[in-house]
Each structure stands twice: as C-alpha cells, then as structure tokens.
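Only one chain comes next, encoded as structure tokens, the form predicted alone.
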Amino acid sequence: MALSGVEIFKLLPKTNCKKCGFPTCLAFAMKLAQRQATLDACPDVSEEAKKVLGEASAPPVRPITFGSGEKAVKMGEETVLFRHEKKFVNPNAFVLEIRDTEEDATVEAKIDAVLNSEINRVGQLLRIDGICITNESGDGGKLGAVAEKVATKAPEVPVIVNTESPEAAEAALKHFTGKGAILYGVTEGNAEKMAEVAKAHKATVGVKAEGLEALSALTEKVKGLGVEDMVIDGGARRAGEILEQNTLIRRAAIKKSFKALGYPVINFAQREDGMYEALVAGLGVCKYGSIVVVSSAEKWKNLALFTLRQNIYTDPQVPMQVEQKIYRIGEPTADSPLIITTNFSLTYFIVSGEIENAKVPAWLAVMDCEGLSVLTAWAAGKFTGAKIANFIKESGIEEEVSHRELIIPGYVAILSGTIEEKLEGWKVTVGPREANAIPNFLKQKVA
C-alpha cells in the first residue's frame, strides 16, 4: 500500500544535507510519494527504511526489460496519466508478427523487413524493436523451427513466443534462453506450466484473460507462482476496447496503487488493411501499449508509427535539442557560405539535409533558442537580432571564413538590419522561407 509523505519522512534520515537534490528531506518525501523521485536519489537512507519503502516508491507500472544487449527494450516505469503532467519514460515496442503458417519467403521477408527497418530521424535510431512468432498451426515442431529460423538469422531482435501450449513454447523458448524473451499465452488454464517453462529460459510470461477482473486474477495467481515480470493482455481487440482497456489498467495502476494490474499491457493491432491496422496501432502507442503487435511493416507505416511514438514519448517541457555551435556540413572552406538556424532537433535535421542535398559544402550556424523553431523563437524573443550578433562573435566563426556574409531564413528577414548593425563588416543575405528551397539558393549562390 503507498505510504503518505509524512510517513515516508519519518522513515528518512532527516539531515537535509540536498544530496537528493531537493531542499529538506520533507519535499523529497513528498516527492516520493507521488512517484516524481526514486529513492536511490537519497544516499544515506538506512537498509531498513529502503526495505520499507522500496515497494512503497516502485513505479506503479513494473519495469520491464524485453530482449538483450544493445536491441533490449525497456517498458513500463510509468507513473502519469498524462505526457505533460511529467512526461511517458520509456517508449512502446513495436513487434512483427510471424505465423508458424507462412510460407518460408514469407517469413524470410519479414526477418528482413524487421532487420533493415531502421531510420534516423532527428537523431534518433528508430526501428521495429521484435517478433512475434504466433503458433497458428497448434504444431510445436513447426513452432519451433520457426523460432530456430528468426534466432539465426536475427540473434540480437527480441522475440515474443506466442502459444499456449507449454510443449510448443519449450520447442521454441530453448532457442532464446537468457535473451529475455516474452512467452506469451499464459491462460489460468495453462498458469502452472508456463510459469516453469518461462522460469527455465528465464523468460518474461505474456498472461491474457477475457477482462480485467480476470485479468487481476491471473497476474495475482502467476505471481504466486514466483513469475515478477510479466506483460498483460485483458482481451481487447477492437479499437473501442483498446482504448477503454488499456485506460482503465494505467488508472487503477496509477491513481489507485493497484499492483495486479500495475505491468506492461501488450495490444494486437493486426489488421488485413494496413491504414486500418496503423490507425489501431497508433491508439496503442497514443493509450499506454507497451508492446504493439502488427502484422506487417511497409516504409510507410513504420514511418508513421515511428514519428508518432516519437512524438508522445519525448517531454513536451523540453523541446527536442541538438547542441549549440557550427556545424560542418560536407567539406567547408574558408569560401563555402555561412547559415544560421535554431538548435531545435527538426529544424537543424531538415535544413542540414536540404544543404547536403545540395551538395554545396557549408558552414551551419547553429544556436541555442531552447529547442525552439525559428518563428517560435523568434516571437519569444530567443532569436533576436542582438543574440544572433553576439553567437556568431563569440563562435569563432570570424577565424574561420574569409567572408563576411551570414544567411538567415526567410521567415526572419526582419531582423536582417539588426544584424548588421551589431556585426560590424557583415553582410546579412535573407535565405528562403522554406528548406526545401535551400539547395536552388545554395547552388545559384555559388554558381
């Protein structure tokens, strides 16, 4: 049961040294109990308080690690209901499923389209996270050599084991044991031998039950079992349940410290239309899915999806950013032309790539507005005439550019006589409004 903060406190060292990084012992408390700090934070609290309060300032959704090494994905530790009350911490899986069924291309393309469907998208490395292999047929052997294929050929990509027959899921298990795989289909009809098998190969158990009060039940009795790590499915499949579902699960977990449904919710968006499919997979990354089943991975939808979770998973208090200094886009000389532009992620992304497109070498100015675009900060009054005069004085620029010419963006031509007024012997050349049009003006520039 969470304790209150008073009661948190009393179990406390109560030096109020700040170590914690708060300013008495009391605010870290509070802080404690309403899951914004972890107790770790705290380095002089006794091993009996940690022993008290350790389950009291766990996470209401139990973290999980799905997969191993440098592909392993982290879910759950979440402790909001809404993004911008703190922010989502770790973002949802996407995972491919493979049915035992398909034709062997079938399912050699699949391992591929998981393989090769990273992209780099402000920085980020985004791809599908797993595999799902799905015992259609009911035959374990199948099942198996299925599991062998997909650890062959893809050994680091995490991998869902989907049946609910213990025999089938050792045949497929025993080819990633330790790799932190999830067998899912643990039914109150199959608890027992799941749990051993899962418990062999060190496997995360993916428990699934028609509702949550059966739901509630089945972690309760898996639990019991001596299972900690688990993923839940209460059943939902249309769009209107997931939502629903998943809503009520993140509410009793989180507002209501209810710990039998305080775990990572898996949803199966497969879908024979792939909008449709998209549209039910992006409720899921949108409504608390930590894991997103689909049952296939065109460029197109990954691209969505892939800017979707991204969205929802970064902190809308602090604005994607990338660092303040000059960039080298391409080879620059002391000739090559000079852009200015603000250090928010997207904005530096697309006008670095439309510049390489150009295949113009240039020098890319890039400054501190705290992560926002030009017109936002512009407005904000980060991205002034004066600021931009005293960045590109103190960048060091001036060493390295035998001109004495800067190129802002169109939106911003205003501030084009400011600038010259603080940056002495500099002429100021308004850009283009849209980067799409950066590499006409770079190559008619240096034409």
Given for the second form:
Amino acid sequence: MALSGVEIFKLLPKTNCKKCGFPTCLAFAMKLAQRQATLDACPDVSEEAKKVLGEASAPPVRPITFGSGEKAVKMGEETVLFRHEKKFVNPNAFVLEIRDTEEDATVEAKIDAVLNSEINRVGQLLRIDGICITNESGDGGKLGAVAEKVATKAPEVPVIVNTESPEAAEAALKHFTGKGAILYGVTEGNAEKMAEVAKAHKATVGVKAEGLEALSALTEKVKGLGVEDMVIDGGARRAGEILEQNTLIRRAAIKKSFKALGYPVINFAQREDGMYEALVAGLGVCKYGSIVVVSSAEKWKNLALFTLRQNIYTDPQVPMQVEQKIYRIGEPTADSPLIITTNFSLTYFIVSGEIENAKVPAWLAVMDCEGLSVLTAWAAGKFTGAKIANFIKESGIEEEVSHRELIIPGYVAILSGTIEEKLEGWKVTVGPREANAIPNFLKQKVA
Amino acid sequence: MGYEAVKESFSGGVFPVRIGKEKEEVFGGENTLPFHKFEGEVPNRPLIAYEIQDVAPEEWPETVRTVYEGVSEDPVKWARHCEEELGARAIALRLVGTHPDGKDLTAEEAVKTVTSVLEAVKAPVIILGSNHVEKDSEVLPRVAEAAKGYNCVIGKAQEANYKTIAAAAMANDHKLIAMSELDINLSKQLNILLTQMGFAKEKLITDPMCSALGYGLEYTYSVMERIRLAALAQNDEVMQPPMLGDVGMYVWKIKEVQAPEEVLPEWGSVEERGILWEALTATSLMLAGAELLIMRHPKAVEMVEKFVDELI
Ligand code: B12
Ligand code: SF4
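Can you return the structure of this protein in the form predicted together with the partner chain rather than the form predicted alone?
Below is the whole assembly, all chains and molecules, this chain first.
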C-alpha cells in the first residue's frame, strides 16, 4: 500500500540536513508520497527505512526491461488509467509468434519479417520489437532448434520462450542467457523448476493463471522463489476478457497499489485472420497491454499498429514538435523554392517527406506555432500574415536565396495578401492544399 | 493480502437513442465505460451506418470506390445495395453534392434524393449535409421536413448554424448530431445551447469531431474518454447523449489509404492497409466511447462487427 507523506516522514532521519535538495525531511517526504522524488536522494536513510519505503515507493507497475542492448524495450512504470490524465509511459512491445511446428521456410520468413519491420514514422523508428518462440510441439529438441535459429539470425532481437516444460525451457533459453529474455509459461504446477531455469539464464518470468485471484497468488509464490521481474497473464484470450482483465489489473496496481498485480501485462492477440487480429492487438495497445503477441507481421498491418501505438502514447499536453528553423531538403541553392509550414511534427514530416519525393531541392521554413498543425495554428492566431513576415525577415533566409518568392500551404491561401503587405518585395505563391500534391506542384515549378 | 477486484459503478448513464421507422435500431443506453460488461449494463451494441452520397463518389480512393461500382451513381441503388447485399443496419446519406464549391445542388434536389432513398430502404437513415455552414442551414431544414415520420438522424448542427437545423429536427421529430471541434467544453456548451432552445437532450448525438488514425486520433480518443467520464462519474446530463465517430470521411482521404505499394514498398499492400486503417480507427474510437459509427468499406464494417461480437 502507498504510504502518506507523514508516514514516510516518520521513517526519515529527521535531521533536516537538506542533502536531498529539499529544505526539510517533511518536504522530502511529501514529494516521495507524490512520487515526485526518489528515496536515493537522501544519503542518510536507514536500511530498515529503505526496505519499508522501497516497497511502498516503487512504481505501481514494476519496470521491466525486455531484451538487452540497443533493441531492449522498457515496460511498466505506468501511473494512470486514462491518457488525458498524464502521458502513458512505456509504449507496448509488439512480438511476433513463431511456433516450433512451423516449417523451416516459415520460421526463416518470420525472422526476416521482424528484422525488416522497421518503419520511420514522424521521426520515430518503429518496429516489431520481439519474437515469441512457442513450444507447440511439446518437444524440447524442436524448441531448442528454433531458438538456435533465432539466436543466430536475429541475435539482437528480444525473445520470449513460451513453454510449460522446464526441460524445453532450458533447451531454448540457453541461447539467450543474460539477454533479457522472458520465460513465459510459469504456472502453479511448474513454478519451482521454471524459476530455477529462469534464474540460471537471468530471464524475466512470464506467469500464467486462470483468473486474477489465482494470478496474484502465483506472482507472490514466484516472488517467494526469488524472482522479482515478471510479466503477467490472467488467461484472457477473447477481446471482452482481455479488456476486463487488463482494466482490473491496471486499477488494482494504480488505485490500490496492489503489488501482486503490479507487473506489465502480456496479451495474446493471435487470430486466424491476420487483418482481424490487428483489431484485437489494437485493444491491447489502447487498454493497458505491455506486450502484444501477434501471429503475422505484414507491412500494412505493422504500419497501422505502430501508428496506433504512437498516437496512444504521445503526451496529451505537449504535441510532438520540431525545432523552428530553415531546413534544407536535398541540397538547395540560391534559386531553390522556399516553402513555409508549422512546427507540428506530423506536419513537418509529411511536408518534408513529400518534398523529398519530388526530388526537387528546397528550403523548408518551419515556424514555431507551439506544435500546432497548419489550420489549427491559423485558427489559434499563431500562423498569421504578420507573424510569418516577421519570421521570414528574422530567419536570415534573405541571405540564402536570390529570389523573393514564398510558397504557403493551400489551406491558408487567405494569408497571401497580408504576407505580401508586411514582407516588402516578396511574392506569395499559394501551394496545393494536401501535401501529396506537392511533388507535382514542385516539379512543374522548376520545369 | 488477497486480491479484490476494483469495480466501479456510476450514478450516470448514456441515453439510449432509437432511430428508424420500418426497422428500428437502438444505440447507447449503457451505464458503464465502453464494453465494461463486468461492472455494468451494456444493453446495445454500437450501430455502424454505411455511408452513401447523393453524387457519385469520385473523390473516394480506388480501394473503397470500386466496391460500389455499378451502384454508386444512383443513391437509391446504392442504399439498396448496402441494405440488401451488405446487410447494413443503417444508412448515412451525405449530401456532399449540395456544397457550393462542388455541384452546388439545390435544396429541392436534395429533398428528391432523400425521399427516394427513404422509400427505398427499411433501415434507419442518417441525413448529413455537406458541412458548409450556410448551405446546410438552407438544405437540412428542407430535408428534415421531407423526412418527417421516418425518425431519422439529422446532421450536423454546429455552433454557427445550430438554431435553424435544431428547430427543423425538433419540428419534424428527428434526432440531431451536434458537432464541435475537439474540445470537451465546446461540446458541452453546444449541447447546453441546444437544450436551452428546447431540444431534448435524449435526442442528441454528440460529435466531438473525428480524426483518422495517425492524423489526430489521439485527440478525438481523449475527448471522447473525457466526455464519457463526465457523463458517468459526474452524472453530467448534457454529456450523456451517445457519441458519433464519423470515421470513413476522415480515413479515406489520408495518404496511408492511397499511396500505392510500388511507391512505398515499406507500407505494404494499399488495399489491406486502407481497409485496416478504417477498421482500426473505428474500433479505437469505440473503445473510447463512440456508439454510432459512419463507415465506408464493407470488409472494414464486417471486421468491426466481429470485434464487437468478441467484446460483448
Ligand atoms: C487535431 C486538431 C486539433 C488539436 C491540435 C493538434 C495539433 N497539434 O495541431 C487541438 C485539439 C488542440 C485543436 C484545437 C483547435 N482547433 Co483543431 N483540429 C484538429 C484536426 C482534427 C486535425 C489537425 C491535424 O493534425 N491535421 C494534420 C496535419 C498534418 O495537417 P496540416 O498541418 O494542415 O498539414 C497538411 C496540409 O496543410 C499540408 N501542408 C502543410 N504545410 C504545407 C505547406 C505547403 C507549402 C503546402 C503546399 C502544403 C502544406 O500538408 C499536410 C497534409 O496534407 C483538424 C480537423 C481535421 N480533421 O483536419 C481541426 C481543425 C484544424 N481545428 C480547428 C479549430 C477551429 C481549432 C480551435 C481554434 C478550436 C477549438 N477546438 O478550440 C483550437 C485551436 C487551438 C488552440 N491552441 O487554441 C479547425 C480550423 C478551422 C479552419 N478552417 O480554420 C479545424 C479544421 C476543424 C474544423 N473543421 O473546424 N485542433
Ligand atoms: S537528506 Fe535525508 S535527512 Fe537530510 S533533509 Fe533530506 S530527507 Fe532529511
């Protein structure tokens, strides 16, 4: 259970030495209670207090790192139920399942699909984060063989080993020792042996039970076996059950600080129909899944799911934005066209992408509008004729280009008069409305 | 310490809205968060309406235009096709042809289209203007009158034209969509204005404004979640009408549903991409609280219905 500020205060040294950066122990205690400070800021806290407070001040959903190295994924640490309250912290991982009954060619193709899944969207590199190797055959040798293939072909990709057999687990996990793998399939029946295997290979444990009561009992048991890092599954497979369990788990962790369910959740979204499967995976993205397992990774499906994850995990208070400046697209010269837009990331990346598609080098003037899109910024009075004129004057672009022509977005055609008035000697050209018409527009312009 | 489920029950609920004449449909009516059947009542599934237009859909991208080839030149054929072949539970007829920048069709022409579609189908009909503030306040009152007795949904009333449109919907016994721009306060204010002029809040549908996956979806999603929490937890009556997700129109104009695979191989097949884009936008908004959805692609609708089956 979470402790109040006063309860925490009682455990502190009460010397008011200020080494934590706060004026008094009480002030520090209050910040700890609000999770706005961490205990390690106080150098003098007793070991006993550390133990009590450490338990209480730990984030409600335990942080877990899946994988290692550059492709490692952070999970957990969530603090709210709704994204408008506060940013969701760690985006879920998408994991592609490979079953050990699948033919070699399929296995190879799936590994390739993961390795080639990277897509750049709005400046972020997105990809299928991991591979789940499932022991469908029940045969440890088969699982080990697939594991070896994955370890060789995709050594950096985080891996889940999915089996309930400790022997099969050992055969597979030995290929991922110390690599932040997850051993999923720990149940009431096999917990002791599985915990041993997981510990030997420094793996996180994936526990599985039917229902949340059994699940909480099992996580406590596993913890008693000396394993701290877990991901949890209450057995939900149908969409309605996934929504229910994910919601109740998140509520228990956040509203009641119920530690036995304070772990990242793993959801299995696999369906026969790969397109339909994306809707179930989307439920995991929107509603508290930390790992979402899928059975296929078509490029169109990846793009849609990555985009959803990006949307749900953006900061609701601060739109994603880019720096105000004149960007060079290609290698522009003094004659190259000059285009203006706002600094909302999405707007910038769409427009710069289309200029690149045009293969016409250009100057792209990106104006600070607090991260708003063109029309929103215009409606909010941040993308006005006067402000644009000012920005162009101060940007120094007049020294870079020999012409005096500014291309503006079609949606704000209405601004051309004011800009020409305020920006002496300049001519305004109204571009197309939608960015996908930019390539043709630019090609005709320089032709 | 043992596990205890943290369940929530609310004092407020969403109004159920019943539409249609020959065949009725009801949506809304729950007293819990979207699909939270484990702690409340969810008596009705969301209603998905197939979008059709008064003029041929020349601007729709190929993926969704071609599925209506041969019927989409004629709104009556198109509506029948949706009802009879695709099993549409509702039809959303958008009068885009009336837009002054387009064909600029007159209110008389709109009335003709509307009456012939109403006669052709049994399913409830949602009648939408062209989203031109002035033209809608000219056209929508006329079609609302012509549709009297059919218990339709009329849309959309906005801050700038709500009076005329709401008056017409009220006089002719229709339900009304109230649209504002992605802001819970604006949405609440418009609903208040409407109820102040005597429009029953139980006959409203709130449209907080849609946006497509990747193009502002997170804003619509969060505004919907906030409206729904206000309705349930604060028992705020003006926030209790069901919500609309006008999905098809926002999805089928973005680059992701149009760019061919030859140009962007890393995005994969354009057909599947487009269909999934529409379906995933719809399901995400349903999880945030939308109960009425307007969609275009039959495969997308089919998948969303299947997803609802799995949720309910
Ligand atoms: C999300 C959104 C918001 C978000 C802000 C998101 C953001 N970061 O900007 C929020 C909720 C905060 C918001 C607020 C408001 N919004 Co708003 N919002 C939208 C929405 C749904 C999407 C905007 C978006 O992200 N578009 C995507 C980006 C990429 O588009 P873009 O920047 O315009 O770029 C495109 C083109 O312009 C072109 N392009 C860009 N640069 C260039 C340059 C050149 C040279 C060329 C050729 C082309 C080009 O390429 C891009 C792709 O084609 C639109 C409606 C809609 N569905 O479009 C309304 C919309 C923009 N909002 C509107 C309004 C009125 C407002 C508010 C004033 C009202 C309110 N709700 O309070 C406030 C103002 C904000 C403020 N701070 O005061 C109106 C604007 C009306 C108008 N016609 O002027 C719109 C159009 C809704 C509507 N139909 O009424 N909004
Ligand atoms: S560092 Fe520790 S002892 Fe010193 S004021 Fe802060 S909390 Fe108190």
